[in-house]
Amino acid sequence: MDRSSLKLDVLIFGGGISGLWLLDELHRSGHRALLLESGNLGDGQTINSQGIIHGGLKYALKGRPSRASRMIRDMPMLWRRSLAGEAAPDLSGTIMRGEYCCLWSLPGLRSRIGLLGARFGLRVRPRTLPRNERPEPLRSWKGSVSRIDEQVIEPHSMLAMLADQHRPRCLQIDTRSGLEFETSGRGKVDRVRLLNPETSAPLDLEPRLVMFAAGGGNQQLRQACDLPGQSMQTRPLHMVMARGDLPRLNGHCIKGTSPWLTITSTLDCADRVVWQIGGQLAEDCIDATPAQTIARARTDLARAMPTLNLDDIWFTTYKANRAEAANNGRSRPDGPIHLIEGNTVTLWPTKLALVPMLSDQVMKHVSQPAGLNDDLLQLQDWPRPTVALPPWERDLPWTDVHSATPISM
């Protein structure tokens, strides 16, 4: 059977923010590039993200400069320019959850020391919020409340905007029965063979460079190219969501030298306010049941915002895995990681905010465009992936606060 063949400068696997950001950069620089996605764009880490463009708060709270804090502290300014349409990629159509995050701490010496580290360790430093400028649940807080200019974005809107711009270059694939690699050595991909998921029509792709930007899916892709699987680690989170008559709030409540609660807020399809709640809570409760995790969240919220009324609030939870480069038994890599093996590059951004840095690192290894025509009319009948639903729009079991059993701290 004859198969059509298409030569490419770069082939990207994975339609999260890393893959789409790189696709945008490659297209603008004149490369013929395609992106392949087996599920929905952003499925996994990007769509589950709270959308905070971090500037290194978690590292600064430790009170000492680190390589990680130095790497991430310039990211808010880079993102701010893209979100304003002043730099590529143009993300000016992204819905903003907020222009800043609040920062407050529980009583205690270690928490005060942590906040002091944040004031001196961040490029974007916190500044005190007058009581009348605080979000409503923090107006009666007896301690200091600060503002840190870390923007909070709506990941779904960012993904949708990039997907619309690059629809001709994004293809839906079936990795179970419609994907085959032809290799001539470890990590050396000569050809990628696809079957159209709707018509079973064959397509051969001959890329000069292959990028794996599929998060947790990188392991399967690497194994298919005879690459070692121990290069990746996953770290799980058990996130909580609250829905109902809640104020709009984005912020971090500090306990000791870590973000104890990290809260971001958005609106669901029925215009109800939804809080995503992470931080230390999400890490501590990874082995807890949803009921136990909700009970912990209820207790923690009452301590962090004593005047917050939870009577008519509904809760649910979801789990998310963070896929990262293996880090020799330590928790998190300091920054974005990429591995070059043969003509494959495996990418792990580590954090949403570090995607621009990862893109800059990887683009240094991309050859000049081969001068291929970007006309992709032959792929016009190929199905395109859609953007994943955010977690609060999924079919999850919500429970009211009275159904969650309080726990003692």
Ligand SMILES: Cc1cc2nc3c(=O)[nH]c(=O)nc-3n(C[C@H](O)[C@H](O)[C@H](O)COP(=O)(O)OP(=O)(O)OC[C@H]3O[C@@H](n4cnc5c(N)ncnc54)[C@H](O)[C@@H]3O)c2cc1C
Given for the second form:
Amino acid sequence: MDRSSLKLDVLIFGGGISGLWLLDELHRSGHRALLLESGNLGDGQTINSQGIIHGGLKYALKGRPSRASRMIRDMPMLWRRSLAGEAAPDLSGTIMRGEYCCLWSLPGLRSRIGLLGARFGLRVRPRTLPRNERPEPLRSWKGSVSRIDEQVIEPHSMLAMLADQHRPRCLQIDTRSGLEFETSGRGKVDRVRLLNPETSAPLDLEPRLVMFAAGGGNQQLRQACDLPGQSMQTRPLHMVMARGDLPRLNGHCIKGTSPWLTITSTLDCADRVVWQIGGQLAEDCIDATPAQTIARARTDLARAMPTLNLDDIWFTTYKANRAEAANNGRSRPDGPIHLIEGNTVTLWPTKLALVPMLSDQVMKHVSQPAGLNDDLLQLQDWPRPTVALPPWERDLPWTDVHSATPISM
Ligand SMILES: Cc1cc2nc3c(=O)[nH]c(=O)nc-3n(C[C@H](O)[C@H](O)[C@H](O)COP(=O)(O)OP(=O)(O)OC[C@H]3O[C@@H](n4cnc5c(N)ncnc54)[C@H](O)[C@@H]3O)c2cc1C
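To test you: the structure above is the form predicted alone. What is the structure of the form predicted together with the named molecule?
Now the complete complex, all chains and molecules, led by this one.
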């Protein structure tokens, strides 16, 4: 079969929020860019995320602003403009889960001091919520409840909006049998050879720059280009989902100096309210079974919202890995990270909220467009990737209090 070939300014691997955001940026600045996706868009992290556009509070709970909280503090403003359609990328079609997060803490001196101290050095600060504006399960909470203007988005709708705008530039690939790199040194990619997953028609891509924005998939891509493998870490989470007669609520319950429960809510395809529950619970339950994790979630929720009736609520769990740059044995890097090697850039945003900063950093290394035309007609028959299913729409075993085996942890 004849090989067709295509010269590109930039070739991006991975269609989560990082890859799609950069594709949008590159396209607007006149670059000829393509994005290759091996699974479903956002699979891995973006589709599993809680969608909170953090402003740094969760990194300042020790009572003083940290480097991480300073780095992220401008992000809510940038996202707000994109989500309103006032700045690029235009994310105005994104479904909003909420305009703010609630914040309340379990009794304890450290929690109170942390919340007080966290006010300083942040752009979005907690403000007390009058009792009548609190969400139902927090109305009779004895301590104070604040709101912090961190928006919460529905990641699926954001991915779908970007994917629709860039459909001609997003290709489905099969990394097992339809992808080969031709390199001339560490990280120096000369050519990427693809096979159309449906017709097996070959295609050669000759990019000036290659971006690895594949989250957990970056490791394998780096190995294929002779790049060192120890530059990435994965940190797992065991998330809980609750479904049923629940109020819409987004927020963090603080214990000591960390978010103990982080709850975001959404509607499923049958219009039922679903809570995604993360925070310390999801970190602590990595090695726990789903039944143990659900039992712990019930106990924690009963403590954080004593008036909430969980009798008819259904629960399930899912696991997801956070993929980040390795950080010298410490946990999360403070900000987004990119590595430049040869003509490749490997990138990890660290948080969804940090993608605009990552994009600014990476775009500084992109040369002016080579003046290639944006005619991609030869790719019109190539299959296009679709957006991954959110966790609550997947086929997971849900249990209620009557079916779950109670196990104490
Ligand atoms: C449970 C959970 C909750 C989170 N909540 C939040 C939150 O509330 N706020 C926040 O700011 N951050 C949150 N995060 C972090 C945030 O989700 C990530 O930082 C961000 O989504 C990473 O986006 P990404 O595009 O770099 O990677 P991903 O979203 O993982 O996307 C990678 C893409 O690459 C594709 N891919 C993989 N391998 C290949 C390959 N070989 N070739 C081509 N394509 C490939 C995948 O299919 C996928 O589409 C959360 C993370 C998790 C796990």
